[in-house]
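Starting off, we have a lone chain in the form predicted alone, written out as structure tokens.
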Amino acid sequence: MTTVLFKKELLENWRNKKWIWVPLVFILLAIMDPITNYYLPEILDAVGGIDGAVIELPDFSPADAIMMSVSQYSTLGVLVTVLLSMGAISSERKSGVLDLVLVKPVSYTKFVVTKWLSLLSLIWSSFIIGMLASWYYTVLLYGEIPFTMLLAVIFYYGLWLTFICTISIFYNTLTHSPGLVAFLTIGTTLVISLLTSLFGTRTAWSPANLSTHLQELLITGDVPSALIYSAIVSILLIILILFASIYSFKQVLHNRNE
């Protein structure tokens, strides 16, 4: 039956043409960045420059390259992961849809979990084929940078893509409204990024410190140890919000149907 469901969601992400525009959206944010900023002295260039004024731009890197992509993600990517989570479950409920399909021999935790896996392929399988555009056009704009690089990049910021996505999922457990979802799924990201921020190296294993110790790694080559630690963080509180999901989700419908 997981399998059948499984299947069911990603035959309606292709209905719905989302295999189609969430990649391109992912490749256009990881790419923007790296070729904006390489061409940018030919674009002031071609319109003329500034009069009197001198602009100096650095030499980007490589692996500055890299995280130009990364934080595109830690913005508009973050905002569109919550716009592709916001109505998993909630529209369903909204909808009527979540009594049809609970009527047929789905457990609670089959329906969840599945909802979870078909929203995390879609965005893992954007957000590589995202990372290796932008790994494509660094190498031929800025320079070598090792694909096991690229790899660790995927690897843990992905992680922190799946803790949000999960995140979003815990709250369309709780409410009917897509639009409550989205806000609750933003603003707990932002208050955690926050906290992460105001107690700096008392939260150096916070899942919002993912993307700080990413470039770390990309500067030295070497992984470090609070990125590792950040990592075990991230998934054991993935794995903690999934089952508080599958529980809330439980006892809202009990509720409902008392």
Contents of the next structure:
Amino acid sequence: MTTVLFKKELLENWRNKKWIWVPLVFILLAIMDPITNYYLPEILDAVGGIDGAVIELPDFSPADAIMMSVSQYSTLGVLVTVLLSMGAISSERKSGVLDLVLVKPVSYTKFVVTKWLSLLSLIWSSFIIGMLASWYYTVLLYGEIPFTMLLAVIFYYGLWLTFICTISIFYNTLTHSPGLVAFLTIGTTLVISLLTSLFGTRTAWSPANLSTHLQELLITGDVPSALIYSAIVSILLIILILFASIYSFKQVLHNRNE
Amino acid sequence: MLEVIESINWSLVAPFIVIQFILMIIGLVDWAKTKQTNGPRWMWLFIIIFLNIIGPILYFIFGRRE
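Any chance you could show the form predicted together with the partner chain after that form predicted alone?
Time for the whole complex; same chain goes first.
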């Protein structure tokens, strides 16, 4: 039953073109900054520069170029992910499709997990394709960077995206307004990031620090222990929130049926 | 200005432009097929065509009616 549901999800995302436009947008996000920064001197020359002022542009290393892509994902990538997932369950509940699906012998757990998996497969595929594009441009324009580093970026930053997807699925089970889901997900992410920077080194293990530690990894070449702690905490939180989503989904539907 | 255009390696920038173009085409095809959108249908046509990158994304997220 799970595979049937999962195939239905994939088909639906294919029909509403998510499988086409999300990877394309993720590629654009990844390659935008490396290309623009590479041509920045020419662009500044073309607009005439500032009278006589010499603008010192930093020389970007390959690690900087990869981090440019990651920082695009931290802002616009997260925004797209949240907007994309805001209706995953909530809009089906609103439109009544949910009742049609749950008439069949589908357990609530499987339903939530399938929704989560289909969202993750879309985001991870797009993210991997995007990072490969970023790697290609980095090697071409800025210099060599080992492929294992790229894999590390994909794995650790993918955890942060997974974390956001899971939060979104959790709010999806709580409310039937997609707008509210998006608002709450972005709000939660902002609060986590704010608290993390507020407490500084005491919250080195926070999932929000994954990209900071990644930068360290790219520059020094060794895996900082804080990165491993962040990864473990992220995985634990993801599992916890997923269980919470299943629980809240059951509660909400149970209350409604009574 | 001409020098700048010549100095740019177009094979590097081309994928960027092509992807934008594909996004727009997919948006337009989808727009042409749907009868109803959230909000005025013609408004979405202009958004898809005139807002680079963001236009088609906005349409896919907010414009489509499931």
